[in-house]
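Heads up, the chain below is alone and in the form predicted alone; it's given as structure tokens.
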Amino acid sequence: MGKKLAVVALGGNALLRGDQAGTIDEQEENTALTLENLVFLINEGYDLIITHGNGPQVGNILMRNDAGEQMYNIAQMPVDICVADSQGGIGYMIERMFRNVLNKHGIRKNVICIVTQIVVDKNDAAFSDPQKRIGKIYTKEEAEHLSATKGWIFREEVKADGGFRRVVPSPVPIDIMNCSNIRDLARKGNIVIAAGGGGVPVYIDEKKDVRPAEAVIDKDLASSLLASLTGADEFYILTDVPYIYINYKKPDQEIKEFLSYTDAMKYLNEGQFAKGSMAPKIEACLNFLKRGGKMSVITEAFKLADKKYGSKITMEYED
């Protein structure tokens, strides 16, 4: 019997924790304890291909690119740009991290980071409905003044000081170039760290040509669509609650360590999910399991090893 192929989507507290300022010390310190805890899927003979998130990162780069505008006029480079600059820096990160905990463990690997792009389809209904903020928040004047020299879009702040910040779209991916190569070369042992961030936005024109996408794609819906491209069997979502809750935070909150595919369907559509955490999770959950792959996990980013803890979502389940 083949060995199973794994694809591990890094995000919650996997790379950066929310309550500290973001330094590489912090942010490779974090990558290296979540990184030991995939050595036990080598050690059970798995194939790997890991993705990540990039939130603060490439918010962060967003917010450098304003200031070198403002400051030195250097000027700005597009959101596709800058998802890749992401991908390429935190890929960089868990490449080199990944290589010195195998080196600890005697394990001698490959790791290998592909910056990749992800096909949306132009006319999806998110083009027209921008939701995704991005960036620093703005005076009202100052977003009006980008609004209208830049042609941003923006939506006003309900949480903080208020102010404005400025929206992207976010829509579905539904393909992955270079998805044959990625999965040839985890099937040849290679750990493939790929689709970082969602992957860089890109779609086909009239002429065949890729063209750049100003957008976001959820980086869950992208990790999903890779495991399923690649044949992988299994997928996990490593975050920053050790299990999946309904009623979650609520006197009668529970733990749901073992789901069908019907029940987490039905939870999701009564609205057991935060629409801007653990929902898009249950999604790309239950879209790798309608697309034939075998079992997803979503658990904490540092216990995936300790098998007492995580959600197993499959099509079924027995008591």
The other form holds:
2 protein chains.
Amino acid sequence: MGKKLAVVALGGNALLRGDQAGTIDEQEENTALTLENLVFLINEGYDLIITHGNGPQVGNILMRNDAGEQMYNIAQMPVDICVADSQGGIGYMIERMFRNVLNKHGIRKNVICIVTQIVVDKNDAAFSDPQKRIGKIYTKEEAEHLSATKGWIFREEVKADGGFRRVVPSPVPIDIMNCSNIRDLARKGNIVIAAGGGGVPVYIDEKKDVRPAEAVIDKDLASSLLASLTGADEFYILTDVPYIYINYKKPDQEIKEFLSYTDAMKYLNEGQFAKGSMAPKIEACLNFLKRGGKMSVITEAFKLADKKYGSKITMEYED
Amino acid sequence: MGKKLAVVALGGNALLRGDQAGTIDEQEENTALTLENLVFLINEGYDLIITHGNGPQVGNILMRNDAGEQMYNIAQMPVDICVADSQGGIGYMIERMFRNVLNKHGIRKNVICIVTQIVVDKNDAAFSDPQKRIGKIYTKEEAEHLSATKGWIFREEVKADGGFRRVVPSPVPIDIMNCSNIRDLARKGNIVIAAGGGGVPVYIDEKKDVRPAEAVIDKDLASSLLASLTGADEFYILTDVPYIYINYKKPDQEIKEFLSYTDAMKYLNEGQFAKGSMAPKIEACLNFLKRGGKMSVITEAFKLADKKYGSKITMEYED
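Moving on from the form predicted alone, please list the structure of the form predicted in complex with a further copy of the same chain.
Next comes the full complex, and the chain you just saw is listed first.
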């Protein structure tokens, strides 16, 4: 087993940017551009597992569920089904575009997408303090009605135009179904797409039945766990900044190209990284190293092929 | 490799009946009841690949796409993405419910769902004569507008309340991506869910790129091809009638419990089987035998465990 295994997490922007309308043409073009950069890792001899976000896509699926109920009285699907839908649609799109990128480069490799359930703990503190905002912005009256009829929990938006958004828990992933199959498929040379959108969140009840969780799991934490459970050597988070920064967007901003576990943890604890954005990415990187991973990388997709770019965190680097 | 491999196609009714509202509770209950019957095949020692329809579910996804565009101006997804979405949502649901059925029976087997692209021929005659009705019923004015803006093709409904429905081609499946992985996973003892909704329809262009087809593939023809390509011994279609009938619903109706290939083909050519319903199922069964399969079975899910029930077609039976 001489080949290195890498898990590469594609951020939301890698598939659909916030300034785009969300058409399939835009998504396909972004995806192909992102995947072009992974050819570098394939040529370097890596086996690959790809994970991806689903923020804009599952947001649209939730909005369509709302609209379908209002216009046509079609039963809304719960969050777990919406996440699973997004794994199917996005996973298929990535698989198809990846096949075409490989074809363009004359690389003979197969691509396969696994619908992935990820297990959380029903007693995770997140379930009593839901924080993750999903779906559309409602008026106060709509939110009160939905709260009464569906039991949804809402929080007021802080932005100028206000309104209310549904919040769901974002529990910590503790196990991933089919991770040994995902590893075996990757080790046989398949590029495996898995754990999309942080995985379909489920928990195991007292009868050992698998039950759906009305929750969403952070994509980077889920990807990091998948990297550990598949015995990956390296874990890449592709996002919309080229580096990890200290004093980000301040006059004394500093690029951190090489970080040790200890220093990254220190900066994390100092609050150097934005909550819900860079902080969970750093946490995901550190978790991977703590569980035995060799290197975590945070960078932009199109900087991947240039080894000078991107921030690398390992156990041994000294700041 | 002493174990027999069976491909079992679950009909639309196995997951959601036409008289139901389509809530997730209904779908989960139907699915669990259907899967209970497959325990018989597992106890008989079969390796299993499960395929499924997606008619009601993808119908709802298409309607939600329409509503989302009208209410919130969210870009509609093309048919291939909608089918892939349905593979994710339904596949996850079947996987989760199957895990619980296995848990109830104390059976230790893993379940895995593969998002599946199925290749059609761009020159298939179906592309110049789209016949498969999908999505909502529109007024004449709406249909004309959508035809002009999106290039959709419509046909008038024959039912009393009329209206127009979009039609898409239903080409013949010619190849299935990842079928060797699907076979290997099943042969290692995983229950594999694949080729949902007839598969995500794609074609290979002159550059050998994989391109999406705005089409839907018949679920039974796709399942039959998967059975052949994975080297399955037996192919089961679970539907809403317990047998194949001759002179169906006529005074001289006759149950056909055992049918030879020759006789089934004769009845098919005589027009004994309803177009778009039993006829493609018989065709799928015969294709499987012609390509070397040992036995095709058509029956209701809950009759599966009783070997006296159901219609079996083989090469050698004589009528």
